[in-house]
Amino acid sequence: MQFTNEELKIKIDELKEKLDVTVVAHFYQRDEVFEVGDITGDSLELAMKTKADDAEFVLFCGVGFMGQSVKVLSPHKRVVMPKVACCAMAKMIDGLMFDNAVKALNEAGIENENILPITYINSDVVVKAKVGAMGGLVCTSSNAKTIITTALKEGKKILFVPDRCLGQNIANQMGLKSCVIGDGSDLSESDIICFDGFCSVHQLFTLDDIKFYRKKFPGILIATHPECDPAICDASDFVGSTSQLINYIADLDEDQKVAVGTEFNMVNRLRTKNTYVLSSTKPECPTMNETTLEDVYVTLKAIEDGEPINEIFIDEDTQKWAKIALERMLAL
């Protein structure tokens, strides 16, 4: 039997009242899924808020690495996902690829003791664990500059994975030299050595898009996410994480026009007046949009039936080192 979204919302609310569960939804989720979230926010924000929550079950609406982060920081909780959707960027690097990146630095004359790895939170738990075991730590788009500033005090080369754009944008902000493994650069000459990963959604924004909006609306502001290409960020008026973009736009005068370069669902929930999506196409994350209201209902029903589905499990050693990498970040 098919239910309408309104019928599904009623059924979801009934199950939430009955079960010891908290529904968590990322900013990029579909509107109807986002609206049933008890806790909403960005990836690390969600993991931290969930850690303080008392429910036995966390039903996480997002992508796989986010559910893993909740489990790492709250191993006693049972974390289930309506869809274990895969972030394309996180999928670009695995444990073996990380080892090969370290090997590339070794071949450039940089020994392990002179490497400090930093992984963007958009990475698999195995990569986080390998980073933690090498003495490294995790960062988010909002704290990357703080993390890198502190890390550089150790006098080591920074291996930044997996997002080359975030690594290079932070390097540009700080006046540091960066390169991407495989681009032909002498790795030993760079401060920040980036893995060649990226967010496919944030690659959709172009300089032509910026030129179009500046010509169409003189005085418009351009606000972009640091997962965008460095050329896009350099041409922007403001660059910030999801939460920083939300706050920046909320503080603007309502008559100030702004074009925003990040995922469509989030931009669409910002103020309705004078806010535009910085793209000629719809920059919607396909994996974030896999989760439907029906998936949420089915997952809640499975908990009620005593047979939870899509539960996140992490082996003890991976859990240990990934948590260390995350906690090093939180300590800063």
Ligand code: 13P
Contents of the next structure:
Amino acid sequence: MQFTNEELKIKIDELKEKLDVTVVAHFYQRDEVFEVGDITGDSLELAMKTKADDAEFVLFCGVGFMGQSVKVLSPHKRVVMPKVACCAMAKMIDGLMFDNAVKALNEAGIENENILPITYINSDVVVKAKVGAMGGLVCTSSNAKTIITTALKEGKKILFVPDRCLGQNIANQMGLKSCVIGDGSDLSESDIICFDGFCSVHQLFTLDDIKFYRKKFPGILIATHPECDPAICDASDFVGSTSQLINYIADLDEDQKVAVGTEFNMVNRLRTKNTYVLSSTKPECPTMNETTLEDVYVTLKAIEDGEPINEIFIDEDTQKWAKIALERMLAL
Ligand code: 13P
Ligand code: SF4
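Having gone through the form predicted alone, I am curious about the other one (the form predicted in complex with the ligand); can you provide its structure?
Full assembly next; the chain just shown is listed first.
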């Protein structure tokens, strides 16, 4: 039998009352899913707030690496996901590709003891574990600059995976030299050496979009996420993570126009008559959009029936090293 969203919301609320479960939803989720979240936020906020929550079950509406991060930080919790959707960027690097990236640095004369790996939180738990085991740590787009500033104090080369855009944008902001493995540069000359991964959603924003809005509305501000190409971020008035963008827009005068370059669901929720989506396309994240309200209901029902579905399990060794990498980030 098919239920309407209103009926599903009522059923979800009833199950939430009855079960020891916290529903967690990322800002990029569909509106109706976001609305049933007990904890909402960007990836860093979700990792921290969920760690502090004490329900037995976490029902995580987001992409796979986010659910994994909750499990790693709180192994005693049972983490289930309505859809184990995999972020396209996180899929671009696995353990073997990470090892090959390290080899590329070795071939450029940079020994392992002079490499400090940093992985963006948008990566599989296996990659986080490899980074942790090499003495490295995790970052998110909210704290990447702080993490890199601290890491550089060790005087090592930073291997940044998987997002070449975030790595290069932070390097540009800090006046550091960066390159992408395979771009033909001498890796040993860069401070930050990036893996060649990217977010397909954030590549949708173009310089033509910026030109279009600046011409149409003189005085408009352009605000973008650091997963956008460095050329886009350089041409923006503000670059920030999901929460930083939300705060930036909230602080603008009511009449100030702003065009925002990040995921559609989030920008749409912020939309006022002066907030625009910086694209002629609809920049939705396909994997974030996979989770429906019906999936949330089915997943709660499975907990009620004593047969949880899509539960996240992580082997002990991976868990141990990924936790070290994540906790090094939280400690900063
Ligand atoms: P935040 O860290 O800003 O939540 O971003 C996660 C993400 O996937 C952005 O595309
Ligand atoms: Fe991954 Fe991009 Fe979707 Fe974020 S918007 S979850 S980086 S594919």
